[in-house]
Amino acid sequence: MTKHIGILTAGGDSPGLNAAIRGVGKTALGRYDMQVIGFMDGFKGLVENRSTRLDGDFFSGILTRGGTILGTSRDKPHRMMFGGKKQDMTDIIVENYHANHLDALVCIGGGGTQKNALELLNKGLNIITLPKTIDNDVGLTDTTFGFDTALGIATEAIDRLHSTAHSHHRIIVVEIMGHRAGWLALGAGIAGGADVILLPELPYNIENVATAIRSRVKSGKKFSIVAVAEGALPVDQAELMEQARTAKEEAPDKDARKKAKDKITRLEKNNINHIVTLSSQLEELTGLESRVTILGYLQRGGTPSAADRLLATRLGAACADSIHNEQFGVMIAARGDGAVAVPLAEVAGNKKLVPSDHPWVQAAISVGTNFGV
């Protein structure tokens, strides 16, 4: 019998989403004669049963497009704003899944989407996921689509900032996306020749950063590029954040968990102007003018790179293969040039952070990059 599959994209937009939709859809249609339905705006569209039939014409021309043609949202099935308040809408999702006669639902997204998809799997639905995020922090996959494109954009930005830093003898502090994981700042910092790279995984000492910049000045280099992941923190603040996160994970009850979560929120709000404070501190400690550049959403917009199109296409095709073989409850992960199905239960909540001894870190240290530690 013909299989019916649904596809949705959830979380933040990312380059390569349309390539992934196309990879799943064209393989499902062309190789396996499946029927494909796209749900609009992530899990919210599934709750509201807003869908569209995906046929050959739908997939035409979307490979090179950024963002997601299906739309997206950050709504969580178990805590969705509906009727003026947050409600658990998973039972409605189950109803709509069966109302559309689905044999499987493909959820394309990052870490949050993997956790939300696991909840639906535990409700008895046939779920399969694909890993996207420019942060590259989804566990058990070599890489995520979206990362390579963002890496290229951030690197080009650093390249362009070199000329201004050099001409005006300034420190340029450039903020790069990455709250918990520093892969993007690390990769772009190395590729762009940043003199200092600050990561969430390696809490820094501001004096160590200033010392490195002053040493450059003494050697005749009167400018510096500082690449900072948005979640990077000095040692004292990082300790407070780690204590709050540990308290949240180990909370014995709902009230204790909420208290810890509120503390994390307060610490994150205090960190909003962190990049400006860092710039001012470096200016005071080094005597050089310092300027801030925040790349923001520029990093995840625009046309996906060739590498991301290739990755999303092959993972999408492998996803359709897994549906045909009735292999559910998995995420299709990148492994070398191939793809493997890994249990969704092992992926959800498994955040891939930068190890202090990672080869990229060691290479950066070898060429004289300072990490503020």
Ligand code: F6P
Contents of the next structure:
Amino acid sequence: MTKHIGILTAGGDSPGLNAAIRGVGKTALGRYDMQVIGFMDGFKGLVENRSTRLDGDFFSGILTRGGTILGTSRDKPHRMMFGGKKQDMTDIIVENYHANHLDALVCIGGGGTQKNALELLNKGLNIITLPKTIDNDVGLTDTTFGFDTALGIATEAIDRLHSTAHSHHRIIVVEIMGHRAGWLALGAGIAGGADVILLPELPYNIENVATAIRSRVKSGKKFSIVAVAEGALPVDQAELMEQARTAKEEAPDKDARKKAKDKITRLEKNNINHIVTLSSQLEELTGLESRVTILGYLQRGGTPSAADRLLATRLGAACADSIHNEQFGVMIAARGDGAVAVPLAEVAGNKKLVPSDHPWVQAAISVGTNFGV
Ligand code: F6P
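Now show me the form predicted together with this ligand; what you just gave was the form predicted on its own.
The complete assembly is shown below, putting the previous chain first.
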């Protein structure tokens, strides 16, 4: 019997999404003779039953394209804006899944998507996921597609900032994406030879950063590159954030949870100007001029790297194999050169943060990089 499968992409876009759609779709169509449809704009399109038939032609020429041809959104099945208020739309999703005679639904996304997908699995749907995000913070997979491309872009940016920082004898503070996990700032900081790397996982002390920069000046290096992850915080603010997050996790009721969430939002808002504050503090403490560069969405846009195309293709193909073998409720993870199916229940909520003793951190310390700790 011909199997019918649906594909959607959810969460922030990421280079390699189209390569993954193609990997799943071409294998499903060509190898297993399945019928494939794509839902537009993530879980929102599934609720609104906006879909398109994905035939062979659809996959031509998309391997190299950035973004996602299916569109994406951050909408969550259980709390979706509908008719002017947030509603639980999971029952509608279940209805649409059956109305489309689906045998499986492939959800391609990051940490949030893995959690949303688990909810749909628990509603009895045959769900299978793939890990994408430039943040590289999904647990139980070696890596996620999108990360390598973003790493290349952020590294090239640091390379370019070096020559101008050097010419003007300035500090350049560069903000790199990553609210909770600092993989991108760490990887690009190491590859680009940043002098200071600040991560959400390692709360910093501004005095330590200034001391490192001043000692560079003493040794004749009158410029410094400071690579900062979006979510990096000084020790005192990191403590407040940690308290708020714990309060949210341990909240006994809805009200307490909302209060803790509002506090997190307030702290995150305060952090928006963090990089500007950091830059002017460093000017004051070192006597050097300092400038800010925010890489922002440049890191998520554009054509995927060869490594991301390869990763997304092999995980996508393995995903179609799993559907053929009726193996559901799993994320297809990268493990070495191969792919393994890991239970969605173990992946959901399993955020992969940078451990303080990670080999990348150790290597950076060995070459004299300062982490402000
Ligand atoms: O995709 C993950 C991520 O890139 C984070 O690093 C970043 O903080 C976030 O998305 C911002 O995305 P958006 O503005 O689309 O919500």
